[in-house]
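What follows is a single chain, given as structure tokens, in the form predicted on its own.
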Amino acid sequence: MNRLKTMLFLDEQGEKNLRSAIIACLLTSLSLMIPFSITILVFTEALTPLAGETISWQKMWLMFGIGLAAFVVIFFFSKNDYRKTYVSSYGNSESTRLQVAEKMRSLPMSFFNAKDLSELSSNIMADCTNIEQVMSNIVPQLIANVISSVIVCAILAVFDWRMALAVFIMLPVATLVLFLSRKAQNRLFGRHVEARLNAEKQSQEYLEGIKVIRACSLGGDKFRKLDEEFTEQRRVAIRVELVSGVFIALSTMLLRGGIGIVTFVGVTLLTKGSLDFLVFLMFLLISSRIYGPILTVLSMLPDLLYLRVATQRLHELMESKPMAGDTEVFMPGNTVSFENVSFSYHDDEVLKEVSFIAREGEVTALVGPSGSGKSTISQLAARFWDTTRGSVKVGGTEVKTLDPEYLMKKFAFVFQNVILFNDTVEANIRIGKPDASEEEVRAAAKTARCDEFIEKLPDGYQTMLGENGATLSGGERQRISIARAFLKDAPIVILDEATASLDPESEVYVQQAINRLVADKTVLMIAHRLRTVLHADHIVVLEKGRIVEEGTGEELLAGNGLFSRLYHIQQGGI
């Protein structure tokens, strides 16, 4: 049961249901019995007149009775079966992905990295689906009927040991075929589950990537590469079904044999005299209904088997190591510290000895050439990653001590590229306080300049925004992303090219709701244009992961060092 526990991901109440929905299959399997235990005693009493004795029709009509309140009973036990499996498996299936999507929600940004979007969209769609389907129609109906496969051929045993014996040893012959064929499916389901994720990857690639593949004529060559992942996946598909079909036929054929040698042991012993017909009669009919169930949940087993290549991903992610930390530290002003900072993506070191400090109460601002390592500085500061050497201190304490969502209450974000949710526009913006009131949500938008353009939409705060806000412009979408943050209302403020890609007109829009966000916060301002950070109180150039200069915009352009040499390319550009 443990094996089991770990292979579905159940939790204490999930193997409470587990054990809840085999008893109740048990049940069911065992009362579908009594039709067949009715059915020969009806044969018995039928064939008294060929031992010159009359039958029973009181007997007849008795059993008649018991057959309806078998019927009966057979019913509740079914629906009770229904409920304790595929209800009970449905619900244990969601709180597997919500499982999962928290555990993601735990883990580093380095984790994401290494992995694609579609394999952890596969992980909490297709494996748990995968779970759910095994949990609702293999593993309770397959441990039920062994059992009562078992305790029926006791049962028989008391009348011979011999037929019971006919009826049992075909069971175990059968499954260890498809035990002895567990490594060679193995392998077909990894090459299976790796196509199938290979695809994915693929047709996820093709269907961001549209605009840019009809722009540029690439229809050809990136559907050549995506049906290449189809054809792929469509031989490995019918290989895997080829081989596990070959395994399932026979081990079907050596228990449907079963029968066969129970005809033959009965009818040998019927001849030599040592067999009561009526006895013989009722193993047939009763292996008929052994055979049957175990023959149907057996053409299931691989995909027990398959369940367990399937999920090794999601064991993988599962047991990954979260970032944790105190909670409830008194952490007593926000500034926000570097202290000799090394971080390295991989073996590629992006930042190098980084010292500085952002102040409370001031604009620090971050500049320097692209992959100078601005970003990773914000994200640092943030704990989305750890750093390889060094500290990061918010406070005074050092980041990597702290829990993740305990630090981030301390943070509001604005990044260029503005991330909404299909939902309404109060929702989108309640996200940076899910308990705000109505008042509280309408009072940010308004500072954020929003309501000028919600009150346009056609259900105003209700109007449903499209996958990632796609009725919005970008200087929209971009002062939704600033009333989250007066919403948050965090004393650090991370502004990541807040206002980059913006028109003039959506720019200074933008640049006043900034300006009345970030007042007597601390506040980091990674920037490619330098005029917009002129008037920051500190401004930090980076160049190849290294500080190369710091100081005030007037000291930096005075010093004619990288600084000016940026500014005056811009400026000369303009």
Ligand code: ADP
Contents of the next structure:
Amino acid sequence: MNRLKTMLFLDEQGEKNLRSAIIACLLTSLSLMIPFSITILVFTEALTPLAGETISWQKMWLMFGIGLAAFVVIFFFSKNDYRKTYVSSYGNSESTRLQVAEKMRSLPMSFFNAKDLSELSSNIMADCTNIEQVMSNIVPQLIANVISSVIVCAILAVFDWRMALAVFIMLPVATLVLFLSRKAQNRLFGRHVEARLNAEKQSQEYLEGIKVIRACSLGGDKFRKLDEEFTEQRRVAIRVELVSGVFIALSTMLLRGGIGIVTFVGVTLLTKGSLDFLVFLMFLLISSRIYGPILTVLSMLPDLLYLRVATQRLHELMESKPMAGDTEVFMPGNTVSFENVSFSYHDDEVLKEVSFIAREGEVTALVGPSGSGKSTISQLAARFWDTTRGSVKVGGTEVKTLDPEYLMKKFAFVFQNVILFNDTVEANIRIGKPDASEEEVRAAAKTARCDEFIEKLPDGYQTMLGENGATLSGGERQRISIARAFLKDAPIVILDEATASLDPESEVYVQQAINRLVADKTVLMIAHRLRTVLHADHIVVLEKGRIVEEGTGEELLAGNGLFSRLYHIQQGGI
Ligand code: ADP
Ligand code: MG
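Write the structure block of the form predicted together with the ligand for the protein whose form predicted on its own appears above.
Full complex below, order starting with the chain above.
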């Protein structure tokens, strides 16, 4: 039960629900035996003339009556079983989805980095659906069938243990075949899951890129890729069915061989005179029916195996450790310092022995060619990731020891790409501080120079922004994100290429907004256009993950190093 519990992500309630679903199924499957037993009883009664006695019609009518009553019982049991099973599986599926969503909030950013987003969403939706189906169609029936088979076996053994043995002797053999095929099946299942994910990824890419694909007439090539992924998925799916099918057919055949064994053993015992003819007949009848439920169980096993493979990622997600740390720590000041920090996302080191200090009340600029590690540095400061070596401190406290959510309260980020939600302008600004009053939101918008364009929107602050704010210009989006940062009023501000993609006019507005935002804060400013950082208090120049120069703009320009070279190239370009 415990393994099942982890496998299906059951909570307490889910376990209870599953238990009652199993009992309900068991009742149904036992009640289904009533008509069958009656048939056998009627049959033996009908055969009494063979033994030289007369048929008791009274008995016959009684059995007929019981049979009718049995139908009513079966009806109610099945109805109950149906309801219990679905209540348990859908209830569980809801709670699993919530658990996953809750879990994602506490995971380190590195988790989202390693996994593709389409894979993550597939995790939640597809895996939960898989679990749901297994929960509703397989698990309760499977367990109930196993139990009822054992019960039947025990009853039969009371009649004649030798014949009961003959009925069930092939069961272990058939099970063994399926068990041995597990490895091959698991491997195929793994490939099937992979093929499914690839096809999903490809379709998502196709849909997301449809604009570009059309604009550049890439249709043929991209479509071919999509087509290939689907073909591969189909190929693997057929292989899976084929292999599972072969093993199921084989074990079915073995199991059905039991009928032959029953006949053989029965006839042998009959000729020896140690078996009643009617008992023999009863076993023959039973063995023609008894394998049904067992075969159903056997044919369900592959689905259960598949579930294990398919939900492996979900398990990984649920078991990965959240970043933990202290809250409510006294941190004197808000200086950010890096001491010999090295870091790698995967195998390659992207930062090597980086040391610098970003002081409170100063603007520290990070510059360097793209890919040199600037964004990585800014994200390490806020503990999106943990360093490989060295230490990152905020206000003298190792960020490794701090709870990420607590630490995040000290940071405001303004990125190049602003994420806007499909909600009103006001709600989008309020993200910076969810409990802000309307006045606070307006004030922040005003300081960030948003009010000018917001007033021109059809419904002002109540205008709906649509999918990722598609209706706003780059500069407007950027100012909304600055308004968020104002509202948050965090002591450390990180500007990652905040003005990189703006036209000169918007840049002026955004720059003004930024200048107001960063007053008296610890500022880490990443910029591509070196002109914008020339007046920073401190400039750190990076190349391939190493600091190659440091100093003020004037010092660096005089030094003839990387900064001055890049600067002159950019000025020349203009
Ligand atoms: P910059 O901001 O200076 O352009 P980044 O810090 O974004 O540079 O990237 C530094 C290096 O780390 C690059 O080689 C980049 O490919 C790699 N990198 C950045 N982000 C990730 C990530 N999320 N996962 C893996 N590698 C990354
Ligand atoms: Mg960057």
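Everything numeric in this text was worked out from a predicted model, so none of it was measured. Residue numbers count along the first chain shown, from 1. Rigid core here is just the name for the largest C-alpha set that superposes within 1.5 Å across the two forms.
Q: Please state whether Q99 has a C-alpha shift of 2 Å or more between these two forms, with the rigid core used for the fit.
A: It does shift by 2 Å or more.
Q: Core superposed first: is there a CA shift of 2 Å or greater at G190 between these two forms?
A: It does shift by 2 Å or more.
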